[in-house]
Every structure is written in structure tokens, then in C-alpha cells.
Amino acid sequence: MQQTRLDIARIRAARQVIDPVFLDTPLYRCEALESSLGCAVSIKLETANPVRSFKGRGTEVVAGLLAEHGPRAVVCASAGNLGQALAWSGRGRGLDVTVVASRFATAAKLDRIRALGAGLELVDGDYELARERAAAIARSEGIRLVEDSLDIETCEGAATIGLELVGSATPFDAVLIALGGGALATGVGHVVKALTPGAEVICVQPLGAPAMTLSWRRRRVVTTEAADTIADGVAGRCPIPAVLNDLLLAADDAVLVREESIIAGMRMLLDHSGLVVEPSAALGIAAILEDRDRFAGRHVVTVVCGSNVDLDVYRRWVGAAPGDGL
């Protein structure tokens, strides 16, 4: 019988680990969403904290770890957000981080992963060049690969967001949740089916980066020849077999959305929440525009997973103009 990964018990004893900082995020009904999508909409706001996406729950996980048994200095592979997270909770705790990342991440990224001290390599590919070039450095020099998603503490760091969900006043009846790497979304997923059952755990991503999706519908490993869309954060292509094992128990469904309907949901997430977010954390709202008969009347949760953008080119997404306060 298949198994999960996964651990309630460590999911819990993870909230002593992790910073007050990434923990009881906000969670709250947004009610100027709900005309234009027609169900009720609970945002989770995973971008009030010092690295500005959910990863630093991970990344506490993992560097508390490492303080007290493992080797000091760590690499790992990054679009951007898991680099900060990782330099931030590095930082605290006397580890020598460095980061691998494509020199086409989002310039905002790159310039808070050398602003928290870590060091910075380019590569000139995309994110899963960085993950062989980071597992390459590891090897070479005897130094702790830190991997998204196959590592289970970054998964079960997420997973904490699950706990405060089900923990909540806040009845759902459905969580849309970003997939790209999968730790989020097995995370809170399993989570979710263990401690809610009744509600119906749905994962998004972009239809310019399927991998992940196409491996779950398929219940096998599915690569891509290539990731194409603007949301980086979860571009990769070549799914990792664990994740995968635990994201078929943790998900009810995987969804592919358009381009445009991420962009959409980014402004409607600015003009109706006042919230300026990165493309995968308008997934959700991306979900249900394509699909609004199959939401309507729920209660849905859709967690907003990070806001590190460049404000430039965000502009250019949603047409906001530089006087209008961007």
C-alpha cells in the first residue's frame, strides 16, 4: 500500500522550530472577490514575512536542523524565493549558504538572496540547470544539498499552513494551492485530507509548466522539454518520483490554467485586495475564473504564496502605471 512521506506528529512539532515570523499568517474572508467569482473566497496571506513568500517555514525547518546536527554550509537550487528563505534562516543560525539560481530569475530575488549574505551563482539556463549545478557543488565540495520538495522538511514546514487552516474558524469546502516543485501542496494537501476530509484538496499550475500535473493525472513521472510562463516559481520540468507518491494521496485534483487568466487574477487580487503578488500566487483566483460553475456556491480557500515581483514588469502585467502608487 502506498505511503506517504508525511508526518502529522513532525508537521506539528515543526511550529516549535520555525520563526513566529512565518506562522499564523492572516486568514480571512474576502468578500470584494466574491462578486466577480461567485463563491466565497478566503485569501491565507503567506507574504507578510521577512523573506515574502511560505518558504521560510521550509527553510526554518531545514537550518534548525542543520544548527544542531549537520554540516554548516549548504547549497541549494532556487527560482528565487526558496534562495531568500534559506539565506534568511541560514543567516540566524551561523550557516554558510549559497544559492544557485538562472541568470533570468526575477532581479528582485537575486538581489534580496545577496542583500540576506548569501552567495549567489548563474547559471545560463533555467531552474533545473541550477538544480544539476547545485548538486555538482555539493558533490565537489562536501557540502549539504539542500532540494526543494524531496527534502521532507521543506514539505512539512508548508505543511504548518495546513495546521492553521484546519485549526481556523474558517469553515472551506476547497483549497486551490499552487504545485510547481510540490511541497506546498503536499504539504498543506495532506494535511487537509487528514484533519478535513470533506474538503477537496485542488492544485494549480500553469499551462506553460505542466510537468507536475501531467505526472499526477498520468500517476507516473512526466517530464517537459521546456517551461514557459511568468510564473518562475513554478517552472520547473522534471518532477522528483517522491514528491510525486505524496502529492497522488495529498490532491483530489490538478488544474492547468492560461497565461491570461494569471494575470487576471493578479489584478483582481490588487484591485479587489489591495495585494501585490507574483504570478503563482494568483493561481487560485486563476482556477476559478476558468472554471466558475465548478466553484460556485463553495467556500474556497486559496492560499496568496508569495509577492516578490519586479515592480516593472508587474506593472506591465496588470496595466498599473508608475503614478498609480506601484
The other form holds:
Protein chains: 2
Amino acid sequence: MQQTRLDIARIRAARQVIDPVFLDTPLYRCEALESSLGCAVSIKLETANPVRSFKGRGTEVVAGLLAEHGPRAVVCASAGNLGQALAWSGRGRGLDVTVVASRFATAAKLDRIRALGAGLELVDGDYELARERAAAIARSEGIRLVEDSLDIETCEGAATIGLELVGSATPFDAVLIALGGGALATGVGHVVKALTPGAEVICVQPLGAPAMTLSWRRRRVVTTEAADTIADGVAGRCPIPAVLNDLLLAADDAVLVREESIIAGMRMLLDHSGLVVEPSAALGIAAILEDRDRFAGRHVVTVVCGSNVDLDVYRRWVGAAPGDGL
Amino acid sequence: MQQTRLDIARIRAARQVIDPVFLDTPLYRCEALESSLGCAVSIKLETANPVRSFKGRGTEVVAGLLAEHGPRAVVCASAGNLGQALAWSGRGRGLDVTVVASRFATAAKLDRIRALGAGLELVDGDYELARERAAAIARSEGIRLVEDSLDIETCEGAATIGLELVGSATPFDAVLIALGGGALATGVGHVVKALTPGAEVICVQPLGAPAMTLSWRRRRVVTTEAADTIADGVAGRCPIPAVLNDLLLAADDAVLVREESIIAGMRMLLDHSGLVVEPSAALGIAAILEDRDRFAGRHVVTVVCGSNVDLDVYRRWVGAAPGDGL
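So that was the form predicted alone. Now I'd like the form predicted together with another copy of the chain, please.
Up next: the whole complex, starting with the chain shown before.
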């Protein structure tokens, strides 16, 4: 394997500093999904924790280091989940956390960031503008900037999911991972490729926000002018070169899925698994729905990475099925 | 402590024979619930597993014993969750499982019992009639009857939840447990009283199905003519004397809640926690809603014990809030 920024020993060490509430999450076969999907499906559930997403794994590593050595003030840009998680991890360690987000971000995510005691600054633009603003705040105030996916601790935290997958008793043939900035995909992908090389690592991104997938395919950074998807958690436009380099080694494939498939995936996870999930967490099911032949008869793990939704919007998404009473 | 049928050493041993997919379930503070409830609330989530309820813990113990020593054919009565769990545990061990249920049981539960390969017999009556029929089948066919809550293995399996609660780093002041046949309440209650005697064990039952609560209060078995509640998982009418005896020692209190409180609890768990739960799993939140003063400022754990719902019915329940778009 070529060199990535990720390292199994460091990932194992990261696991030691993460609050156990984020670790050893449920991993289970969901047979009720399988007749519709034509393959064996296991769910790795990252939503049953205080911030309802996997992001706490990474922010625990970041905040643990800062609390020991670093500045006490920190700023990050976020679509909403990283900000919640950093607010949670920072609060417990007496850090002063500022989150910059788009004013169009999911309201429930912004509400929780505020409720967790972080400062919240909204920008009149998308996630990439929030990234710029967070960097400007860090420069002008001399505080620490946490950059999701670029800061290796965010990738190492996410990668602990991979340790749990490869450590499970049941072998799997493929893992489907939501692809946004890349922390989750590079982290989990690295561990799976290193320790279970026979399993396929497939990243999934919306067609409406394809920058990292296009970059992976062309092996160079491709940015897009706009992102147009309901999957707010993965709606970046400007991939980070170092993360792309890692992804080139950690992923076997990167696929793009349509919005209607994401919605169908969310609806299936509600109907058959009893799970409320945010759009990014349904990308894996969407990928199966769009390419059943590829997965037929195989055992696929999908990482259900978040459940922070505005419930009124969610209800419109999952209620749109023909014949549905909603 | 007086003598119950439960024993900590046996419960620890039970833990060793349960498939890990049912163990070490998420336990986490849900702050989003807390402003509405006025107390600290932790969720013990028993729904993220292959049968979406806690019942697999008990059926793993039962089926493990049968696979080693007992007859290969087994029958149980069930409101739907025990049947699913026994079907799952039995399938993996080559047991021949028959489930008897009411034809009015939650359709999703019956569908899953069938899908798991168990035989399913429906009776034209309630859960108590299903119990009678299951006993008759066991007698006439000479096969093993599994009686929920009476068979000590079902209580010991449920009691492993208690081990996980008392083993957690965060102390709690009270635990709220759905009360039906009594396996969950006696199991968890016994462990908590034995190992964390300062914590209050509060059982919660619907006003419409109060038999065990009335029995606990009068310290003798009280049966009711009918059960009228949406909480199908706890809708028994005929408490089992041996289980009542255990409950008298394991519970500090047993409270009854109204149907509208159960629905409000389900809605809160959806709105603030992102959890789809069945009515029995919302009994704890209902109890807080009905007696906020009792819990004010305390740290309460509620066991979210199942999520098997008919989604169309569930949507009517949670969609009934004023101003709600459903």
C-alpha cells in the first residue's frame, strides 16, 4: 500500500481518547431491507449518541489534544454535524468553541450547536463560504482552526469506525461510505483496505455535489460552481488536495447517486429499519438501489452516519411515496 | 434483600451466551429532550439490532439451552416481539419455532415472525388467549413451551440490560422500565437494586392495561377483564404469581400512564431524539410527562425497549400534534 496520511497505530491510539459513548456502535444485519435490495445489508449505526452523527469520534480526538496542549479557543466551519460534535467535545473540556455555518444549514443542527453552548456565526452563502470565514476568524483572532478532513484527527476519529467493522465476527464484501470532505471515507477506507483487503470500499456522493468523486476519478482536484443536493452533510465544492491523495488509496470506487434515490433510501430505512436518517446517511442504500446487479447476493455494510434532520422537511421527503398517507 | 428468582451470578453467566449483537447497546444523554422534561434523560436503546427489541437477550439464553440439552421444537405466545426474537434465536440453532399471537397483533411484528421462518398461529382473541393456545400446543405436541417472564431465562436475558446500566460511568437517580409480563422490570430492577441500591426502579404501565401494577400495589395477583391500550407489548391481563413475587422486591414503584401521554412520549422521542419507537418504549417518557415534579433535576434512564410499529398507524399517532403537517 502506498503512503497515506493515515496510520493504523495512530487510529488505534485515537480510540483510546474518544468518549466511549461514541464507540462500539451497533452493527447488525437488517433483513427487512434485504428483499427489496437483493443483497445482505448490515447497518453500522452512528446516530445513537449525544450528537446523532459519527462526528463526535473525530472531535473527541481534536478536543482531547487541544485540552492538553493547544489553545483554548477553536473555530470550525460546519454543515452542522461537525459543529455540534465540536461543541459537545469542547464543552466537556472547557474549550471556547465557535462554529461558522451557512444560514441555509439545517435548522435543527444550528439549534443544537447553540444549545451546546458554542458561538455560532452564520454566513450568507454555502459551506465553502463558511470555510473561508472560519479561516479568517482563526487568522484574525489567533485561535485554532479545525478543518474537517484536513486535520488528520478528524480522519483518525472517523477511522475508528473501520476498526469496529473489521473487528466484527461477520465478514462483509463491501462497505458503502458517504463521501463529503473525505474524513469518513478516507478513515474507514484506509482501515478496511489495510486490514480486510478483500472488502470493497465504495464511496457515495450525490450527483448534485460531485466534486470529490470527480476529483477521485480524474486523480486531481476538481471543484464545482455549485452544490445542489438535499444531502447537506456532503455538499462541498472544493476538495482538499491532501484528502484526495488519501482517498485515491483508500477507495476502490466512488459513485454518484440521484436525489430521488437518496429519498428512496431514507424512506426504506424508515419503513424497513425504523430509522430516521439524514440524507447523507441514506447514500449507501441509494447506491444499492441504483446498481442492484453490482451488489446482488453480496453482504454490504452501510454506515448510517447521521440523523439530524428538520422533521418537517424530513416528513415531506419520506411522505412522498405513492399511496402514502402523509 | 429478600429472595427473588433472580441471581446476579446467573445473569452474568447469561451475558456470556447472548449473541453480542444484542449486548452493550447505546446508553446516552439526550439533552434535546431535557428542556421539555425538566430532568436529565439518558436513553438505553434496545432497538438497533436484528429484531428491533430487547427480547433477543432472553431468547438467546432460552435457545442456547435448548440447542444444548432440550427438545428441538418450541412454542411461545407473543404480542410479537418475543416471537420475532425466538424465531431469530431459534433459526440460528436449528430449532423448530412456533409462535402463537393474536390476529389483532401489530402486522409488522407478525410479518417479521413469518419472514424469520417460524410457524405462526393466530388466535381470535388477545394475548392471554394466545398464551392458553400456546400451552395447549405444547401439551398436545409434547414440545417445549417458552413462557415470557415465567421462564427465568427470559428475565435473566433482560436483566443483562441492568448490568450495562450499573456498569456505566455516569450515575443515575432513577430508571424507568416498561412493565408488561415483568421480565424486563424484574430483570433490570433486580440488578439495579442489588448493585446500585440508591437508584429508584420505577415500572410504568398503561392505565388501560394495569393488571401487574394493580397486583404490585395490592401485593397479590389482580387480573383484569380487558386490556385497552396502544401499547401492545405490555397489554397482558393475567399476571404470573412468581413474577409478581420478584417484582415486589425489584421495583420501588409502579405507575400508570394515560394513552395521550404515551403518544406524546412517542412524538417527543421522534421530534427530539430522532427515534421511531413503539408505544411500550415511550412509557418512561410518558411517566415523566405525567409527574414532572417527581423527576425535576434528577438523572433518569429510560429503556427504549422496542421499535416495531405498523408505520401507517405510527404516523397517525405522531402526526396528531396541533400545527403538525402530517
